[in-house]
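The chain below stands alone and is given as structure tokens, in the form predicted on its own.
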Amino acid sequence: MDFSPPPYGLFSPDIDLMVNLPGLGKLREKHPAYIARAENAQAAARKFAVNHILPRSLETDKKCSQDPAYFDWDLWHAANRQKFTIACLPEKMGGLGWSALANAAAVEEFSSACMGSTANILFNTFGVLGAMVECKTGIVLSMIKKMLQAQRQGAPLFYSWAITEPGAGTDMEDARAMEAMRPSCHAQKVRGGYSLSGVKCFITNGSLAHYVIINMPADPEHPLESMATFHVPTDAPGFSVGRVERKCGQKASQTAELFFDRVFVPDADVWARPGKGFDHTREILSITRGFVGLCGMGIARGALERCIRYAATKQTPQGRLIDQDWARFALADMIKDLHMVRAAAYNFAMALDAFHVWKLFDSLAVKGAARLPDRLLLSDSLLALAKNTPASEAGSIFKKKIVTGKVLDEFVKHGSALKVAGTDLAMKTSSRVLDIVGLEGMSREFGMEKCFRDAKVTQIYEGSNQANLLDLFHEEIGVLLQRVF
């Protein structure tokens, strides 16, 4: 009798992208390339986790458990190499020119393996996220240059998203606690710019970043009516890290505090002005959201393929652990939530396509531009010409077209939705295994309980899901109370 693993999942030689979703057979039919390049990314996304994320995965667990700030910068650089860092860039920009979709592929296959390490090599995509919400041609521009740049000299470019202060978490992500909330940041205005001045903590990737995208009140009593965005190289002087912090899961990951002490931002770097700081930070959560959601996902299918390679290898007095029926109706059970959420996770992926900022990489406009020869495309005269104020501006008026506030409505909605069932997946499904596999299977070798340590924040960050799920129930039924009285 054959006692190894089944080749599922992670472990399996075939692409199954399409036998997890048949539905996509249809759209195929239509746009073939859209799909063979989600395909693409995916065996691309699951070659590089299985031969350089999975197996130094526990090893950077132990050692960050040790020393916080280190970072597996080997595994960095083989993922910049590959162009994972700059993959949702067009491909005639210099990119793999991923669409949310194929994006999505890759999430799960990385955060499988290692969730903290999927951060360190794809969350970038936010700081492009971030500045294609306001699009503004120069700031988009000039970002799509550094990111090119950067991966093409082998230089790391990190952006962080600063949200959270010490008495204020979740509140700056929701309207509502925001009108009571007391933020301890302030952006004071001054000649040609604001002076920032203020904690921000548990910022992801803050102790890397190159530069920050922060969110600051221009006036503390008032913070939902004076919310603000800005950009903020960490070279600035008054820029500096705290405290990287030891945390429970995703190690690989840094996360740390960041104290700004009259930092000065020019007026060209405030991507939100005063009052309408909330909105761009809502806009980004409409995408950033649904994507931890699929995270989660991901680390719950880590957590049940590890169980299904434990118990097809484990004898009992009974027999092997997998071909006992207790252990076949638990590890269905949790197939079946699997695919109910793998479902809805890449219905959101390609929602993102059809109407949201990925739709903006499909235009006319940005096709154009990517056909320009790179001396043109990254040249100063060319940048010079997009931070001009009406051709920054054609940018932002565009975008608006695409993405309304119709459209924003909607997304925050599925996108919460998202976040709450993959991270209350990755919570369920993680501790689930740990039962099946007893004190033996919870052994740090097998991997299990590392998906469960990296399962819990994500039901904490990108907003807490109790405040997910009071986002849903306002977009989903509140509005219809509104009307109703």
Given for the second form:
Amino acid sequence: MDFSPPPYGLFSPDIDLMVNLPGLGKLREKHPAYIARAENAQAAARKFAVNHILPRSLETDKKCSQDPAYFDWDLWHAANRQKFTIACLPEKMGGLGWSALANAAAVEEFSSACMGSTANILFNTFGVLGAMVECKTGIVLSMIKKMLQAQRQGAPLFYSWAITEPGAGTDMEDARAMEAMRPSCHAQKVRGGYSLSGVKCFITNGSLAHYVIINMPADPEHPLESMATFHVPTDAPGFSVGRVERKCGQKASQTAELFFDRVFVPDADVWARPGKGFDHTREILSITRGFVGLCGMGIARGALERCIRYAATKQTPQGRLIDQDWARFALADMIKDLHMVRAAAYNFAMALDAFHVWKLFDSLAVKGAARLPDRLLLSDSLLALAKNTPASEAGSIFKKKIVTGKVLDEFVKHGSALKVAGTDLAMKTSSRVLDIVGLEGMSREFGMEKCFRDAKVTQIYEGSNQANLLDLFHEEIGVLLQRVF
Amino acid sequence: MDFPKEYLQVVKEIEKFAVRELREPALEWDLNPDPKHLLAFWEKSRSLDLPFIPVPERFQGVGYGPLCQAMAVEALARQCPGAASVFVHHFAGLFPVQFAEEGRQSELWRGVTNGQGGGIAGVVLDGEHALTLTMKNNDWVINGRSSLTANVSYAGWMCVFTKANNQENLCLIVPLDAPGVSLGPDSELPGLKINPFRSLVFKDVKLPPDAVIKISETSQSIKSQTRDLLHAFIAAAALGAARTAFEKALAYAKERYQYGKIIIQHQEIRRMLGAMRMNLDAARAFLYAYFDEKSGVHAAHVKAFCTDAAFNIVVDAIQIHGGYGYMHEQGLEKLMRDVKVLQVLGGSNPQLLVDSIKG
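Since the one above is the form predicted on its own, can you give the form predicted in complex with its partner chain too?
First the chain shown before, then all remaining chains and molecules of the complex.
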């Protein structure tokens, strides 16, 4: 009898995008390059996950339990060398040119190896997303320039997205809730800009960030009407980092408290002016929630694959664990759920390519810009031109034509659904897997208990699943009710 | 059910004691599970006669039965399921002692009340039949490696159930300082960290003939009674944790303001709390029904039902707390990890359900 673990998922050398999602075959007939790019991304991510992330994920988790501020820089540099940190930038500019589909394939591989490391390596794209949402040409170009330069020099460059406050989680992510919130932050208008004060908490990468994209109301009495988005360098006077939290899981990724004590932000760094901050948040959420669902699906997959690997060799008094009828039913049931959520996740990712900001990369303007020689594209003169108001607004207007309000509503709906489905799957699968493998399989060395610890927070961040369900209902049914009555 | 008044009195004392001695330190022990913390706690618990609850009165113990022991475990687990788990295995390991001959009994009970060798017991059920027992020159010889076992950091002796080479089930008292006994590596389970689980490695461990508690056909029944008790105590520990999680979530829901009101005013939060309370009460009723012999309740079912219910309650308590629930200082994520271990302790729940029905 063969007792070696089956070559499956992460533990298989074969790329399985098309095996898992055979429906893509039809798409490949018309767009072979699109599918090939995603397959390449999966192959690169699988290789990196297996060779770099997996071997050290347990050790890093342990080091971070002792010291929450420990950071695995070696892993980050290895990822940076392979450009995973700037993967979303067009290839011609120096990035990897990942489509949302390619991104999804990579996120699945990374998060099935280690969710915390995934956040460290790939969540930086939040910064680019933030810039793309406003799409002011000058901001986007200067950000891309900074990212490319940093990557080439091997220098860390982290962007954080600071939304949550000690007294406001859901309230910062929902318009109806924001109206009634009690903000603890205040962006006071001063000459030439704003003065930011307050506390943000549970901020991913907050302790590492070089730039923070932050939402604060200009008038705390009217938070929804005055919410604004700012881009703040973390060396600005008055900015400081509080403690790095001691979490249950995802320990490799740092979560910190951020303090703002009269931090001055010039008008040029106001990304969304007062009253537009919520829209900015909502647009980012329309993308990121779906990706968090994808991460959840990845965590579930990682737990399941480790379980199958363990069960294939574990002997019980009745024979191999994987040969037990009850275990096979449980595993098949989990594989079934995984397939269903994965289908939804990739459908969402392809929709991002078709209708959301990724579509901009396909536009002539961006393709044209990417064709410009490096020197010119990233030169200061072009940057100056882009900062010129009419040129900058042109980008914004162009983008709003593609990503309309209706498109956003659709993505909030589908993203919220996927977020809940994926993260519930993460929790359910990672917990059930431990029930199957029992006490010994729950030992740290097999990695399944880590998947379980990592999973729980996915149901909480990026809007609690309850907040996501409210959004889903509102976008799918609530709007109809308003129309009828 | 009607709990005996004297048991309720005992539990009240234990609850006060646990709030005082466990509530604060439990989080620190979770990060730094140095055995000295628990040993100091155990020492203090002796002043309440906590470790002697099962010891018969005629041996200077309290002499209260398994129901009282389960209630004690539940009370302790409300503050720290890890510390409670040490009592779970201590109480289960002491159960077979009452079947020993009078002289041997007296000796073993005295070890517990005097605190010699810590006075802490443990139990090895060897469900995986990993141990072998042979008779050599009038000595029993044990070999093999047990599955992961609780209390190995604390116990003076373990009550070990295993089959002799003639396939007879025996119950032995094995001192952990016997030559040839060693510990496997720390398994680093996610929860119950103050009680690190390790396997026990027996290499030609020689024991005198009187190490066997009782040589008779009832050993099998003592083994299943011990396992049943272990299951009931594990259920009690999980429910103690769940009760704390529920109470914390209820209190937090009355404080936290979100979406224009305190969150308990949201129907969905109340539905969650309602489901938590319902499952908690149902599980507790099921657990304590087990101690009514007439109920015919299966101990493995009690364990599976109560630990599953407790797990869902703790997870929902974290959800109600949002990000705060995921942070160590809140104590809820520790409860989730602790209950997760309780869920698979004594056999994983799906396996127990399969085994509970004869096919």
